[in-house]
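This document opens with one chain alone, in structure tokens, the form predicted alone.
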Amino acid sequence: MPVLLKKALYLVVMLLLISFISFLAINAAPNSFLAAGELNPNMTPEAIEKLKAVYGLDKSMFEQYIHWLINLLQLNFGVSFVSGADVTDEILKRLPITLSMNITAMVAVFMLSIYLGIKAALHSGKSFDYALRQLSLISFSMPSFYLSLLLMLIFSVTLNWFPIAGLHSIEPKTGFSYYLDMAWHLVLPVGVMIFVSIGSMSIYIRSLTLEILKSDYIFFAKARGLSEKIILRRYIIPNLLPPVITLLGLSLPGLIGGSVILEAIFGIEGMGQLFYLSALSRDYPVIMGILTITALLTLLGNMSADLILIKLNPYAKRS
């Protein structure tokens, strides 16, 4: 319980700090939500001031933050400047799509990287190891937006295998067909997320496995005549899990941040696309709401990784 309490307090403090820095950064950005109105010759200064009062932009930055923080404690992110809709409802409507994409990509990256990294280490210097290293270089250096456009051109435009954009087909579907159609639309964006992340993870696991294979306990395990499967299950994988789980927790922000670009390119109505459109229109309540939710998910992911590590290694509680 003390460990959980300490991590919960850390999460709250970090969330407040991140929200404050985000609020400062947003207000320090050039232009504002009313920039277009200020350039309109038909808008009088009095009208601009009235609009600022309506949106609360006439107050100081500190007063605006305190007002936003009070609303946050009531689980209220305010109202969108652009649509007038409740920000909390808008985020909750789009959050499941973004979460499903990121969780699917993370699980796939974890499973595939473990398999590829261990196999490459066990066959070090052979053709499979060489092929994985070359593929990892391509994966690490490939921009997600370029790969997205390339896959759309090949599989959507040329071959017509997958939909080019959106979450659903024009023809409405119901029941199981509805979710199957959605999954079919998400194949390309989730595939991009997996490919751009799997290279660095696989090479990292390969390097860790090579170090484990050089250890004394692996030497004595082989001397005892244990099979490769038993050595893999009892010695290699248990020693791989702690650093891999730590790396997954640290890579969560990158996956969530990458979904902003992918959702904008593939026209997916998720939280990333909402953030992109809100940033263009300077919709401050929506931007702050999404940044806060993203920060909370990232902190929860890191905290979960820490708790899993404590479960795997009880001695970590002492550190």
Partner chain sequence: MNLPRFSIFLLVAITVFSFFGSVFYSQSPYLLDKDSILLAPSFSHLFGTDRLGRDILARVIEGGKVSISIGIGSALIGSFIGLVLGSTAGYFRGKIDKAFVVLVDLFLTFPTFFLLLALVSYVNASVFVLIFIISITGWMTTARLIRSESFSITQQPFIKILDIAKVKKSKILLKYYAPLLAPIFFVSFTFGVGGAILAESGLSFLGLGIVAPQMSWGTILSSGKEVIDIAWWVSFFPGLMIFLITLSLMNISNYLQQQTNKKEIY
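Same protein, different condition: the form predicted alone was shown, now please give the form predicted together with the partner chain.
If you are looking for partners or other molecules, they are not here, because only the chain is given.
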């Protein structure tokens, strides 16, 4: 399949570029690997040379880059400046919670906005449409941290319905109630995630549906006297899916980026919080590790969106 090959090649080019940029970035970092050692008066020049040899810093830039690339391919980002722990372990430990939050939010946004967007398009100009457009503007302009604080104030402080922060209650739980407890802790953060991204998605789907409704095949389907339900299932949704799936693939980085703020506010020990803490303490290996892994996830997301598209539309293979 030539299209797939082309996409795979593009992926490889992107990964090479990313690895090159991250190499430059980590070399430009203000506090170098040896900064502390060079300041130490007891360090002899020989000892510094030895350390450099240990870290491979005595080699040429090109050799260092190749070394970095090989490490990246093995997902080896070195050790954290702060904790001394292996960066990949740290990230992988925290990735599942972030990913599951983001995927839950993404699925919910997808379902809800398809429903809302199509409904608004079918009743375009009516009050439901107007309300959805206003809601989407609010959703787009609402800072996630502000909404989180307001919701915390209302639901956690005043009404006491949901916990303020964290992932687990103090008393340990096991089995099914362990996950139930976790879900209860995640209602507010995931709710905020859904709210801040639903506006753009549903408005996008609304305008796509409006375009589809203008087409000849819908006109003809109506002329044949097909019911609204059948038109919806047979003509609107299949035509709607390809662009929406592309957009979903593209929106993955935005969602993950948003989890930095939410995890910091709600005290969730995920990748976003780790990123925030590393940015505060300038822990460059961790920063670069997370950047590279999210870039990889995004590329994989886009790639799978493309694959689904090809599956849905055999014509896409030819272009």
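Take the two forms, superpose them, and find the largest set of C-alpha atoms that agree within 1.5 Å; that set is the rigid core. Worth saying up front: this structure is predicted, and the values here are computed from it rather than measured. Positions refer to the first chain, counted from 1.
Taking the rigid core as fixed, one finds a CA shift for Ser304 smaller than 2 Å between these two forms. Core superposition places the C-alpha of Leu9 3.0 Å apart between these two forms.
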